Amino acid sequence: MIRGGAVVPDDELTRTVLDLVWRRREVSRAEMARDTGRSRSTISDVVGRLLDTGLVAEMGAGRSRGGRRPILVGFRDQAAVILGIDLGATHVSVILTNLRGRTLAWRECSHPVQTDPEGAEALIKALGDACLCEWGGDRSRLMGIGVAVPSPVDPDSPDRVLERVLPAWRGHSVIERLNAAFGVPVFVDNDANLGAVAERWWGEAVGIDDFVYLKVATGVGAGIMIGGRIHRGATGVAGEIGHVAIDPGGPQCVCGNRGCLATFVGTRQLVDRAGDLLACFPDSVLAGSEPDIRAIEDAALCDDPLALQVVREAAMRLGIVVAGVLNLLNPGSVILGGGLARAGERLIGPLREAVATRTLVASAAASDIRASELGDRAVALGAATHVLVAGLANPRLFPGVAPA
């Protein structure tokens, strides 16, 4: 039995062909030649070498276009697996996917990540191991690990993160330790950025190159996709919109200003607001018990008036920011993610209204605003997908695979 196929070449044309095979799922050599402008002989040559790596395989014959039937070449989605880790403020979740973003295993656990870095790190390893065990495949087929952190990530030193948001993690090299534990490359990025990646590959933004992903959870953050790539800004803090001022007369924020978006929208704020509103909505299903964010979301889905009011108010505040984003960036789409997105149309409806009254340019206003449908796993999925993206851009990252 052969263990490990030929090493994957990574010249320009190989990348192009590999990407094409991945996107098209089943495609003939002749079609790729037409698509890339190369000759059939050249494509045939490249495909031959890719077949040796085990990363692609012939999948049978396609429909004739008036002549000999083409041999369809496809991507072997199961050739490798990827771990995606969502390191939240208060939880850790881990996903194991194949190369088509399919979930092979999933583990989640509450944990005080902010204050207990050692425990969180052990938890990551345990959950990662559990996922790999559940999957049951050969661990040498693990391609890499993607990690999402709730903090800006400096593109120049991705390892020196978490300074302000997770102070206890200072000096903690997540990359080195995970690399030592699993023996594969580790990639780290901001959670909102990776949520955007998930939407672009598997969610509402498939095929859209310019869009903005808004994650509303413990805090508020944005992932900005421009030209199909995440925009990080000069120092990696692009998208940190929690402290955009939306109301000069609003409440005091921890940052020293008044009326930041973060003083209105975010888990803590929504829960508090629901508590305040209990007096006005004594019949709410939320009355009686200490409300948490999950309960509020559930209540909104049952059209509970109090919960709907909380969601509407949040939508109004988000609308101010979204309108600003539309005017400034003119994205093709705006996707809302995070827990609040569960509310779906109950959130998006009022949000669209708030935006419509604040944008002039017709085409900006026409930009469609949607709720994510990827659920809890969006960010972890995005973290895994980030590794896949890195692989398609640099095929050397794919492990050697036994040819089919």
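Target state, the form predicted on its own; input state, the form predicted together with the DNA:
There are no partners or other molecules in what follows, just the one chain.
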């Protein structure tokens, strides 16, 4: 159990030691001293303070290297819990995790988030409460809440969404509402950015410092990771890849331009395209019904020709923009997330082909393009991970830790 009010100084060495124990899971004081270049006595003092918080614990004796067996210090993954919220355009998803990203509870519900902020905020609280009830632990162990929003987020004003994207949310403070409801710090970021965070910590991009996470859902967005950090741009709008124009004569986009990628590859656009093609594929499993995006994805997985046509067209259009990203940034990997990623190689194969014909040099075309394996929980998991990252950088965010 976390001991209340343990004093931990906010200094670089404390952060380094805590991060080291988290990453190594179990490590001796001697190894910490060796890795940090600090004395054993200094490390012992830091470890002693961390032991008082309950975030770390002595785990028993390790292997001897010729002398007395060292006592290992391990990170306690169950010491606190985190709520991660995926506030989508048409749904709310909530995950409860431990400090190792393990799912403890999960709830998801459809909701017109874009047009009903009051209802969405009430649903967030209800689903968060339901996750905490299912877990059944002491709520004082809730460390914080991460929220992913389908909008650019300015790091200097994280509680303000872009009104052009979510006009009904003008004047609504997600941070203030959730802080009042749960009494813990609240962190907000763009959904594609947090999808990239999830991939970097738990998914396809573990060990990759430079990659792009492409989220294809109601809209299309990208989380750009450079040097192991999210690239946000000057005002937080980096990664709005859905608003790259691929057809100047195309449909009007919400951003004011014409022919943006999102006007061809968003959920509604793919469903409309499937409807347009029904007459050409009378034997499709989608014929005789009003297809939705889930049905299209399921049909593609069964090699339905209509659904495959929709997926191939989406891959071709995505390929135009992905090739531009590869030519510009040359990332080590491009990871596809969102519902359409369920199509797997049926999407990735044509996408690779489209990219190969549009990249300048072979090294760009050779960038690994793959589908996420984290599924529907990726963005919510990334939101929870956002809080964990903040805690490892500032241990005072963990419950039971008091400032020096």
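In this text, all values refer to a predicted model and were calculated from it rather than measured experimentally. Positions refer to the first chain, counted from 1. Under this definition, the rigid core comprises the largest set of C-alpha atoms superposing within 1.5 Å between the forms.
Relative to the superposed rigid core, V27 undergoes a CA displacement of at least 2 Å between these two forms.
Once the rigid core is overlaid between these two forms, E353 does not reach a Cα shift of 2 Å, moving by less than that. With the core held fixed between these two forms, G375 has its Cα displaced by under 2 Å.
When the rigid core is fitted, S39 shows a C-alpha shift of 4.5 Å between these two forms.
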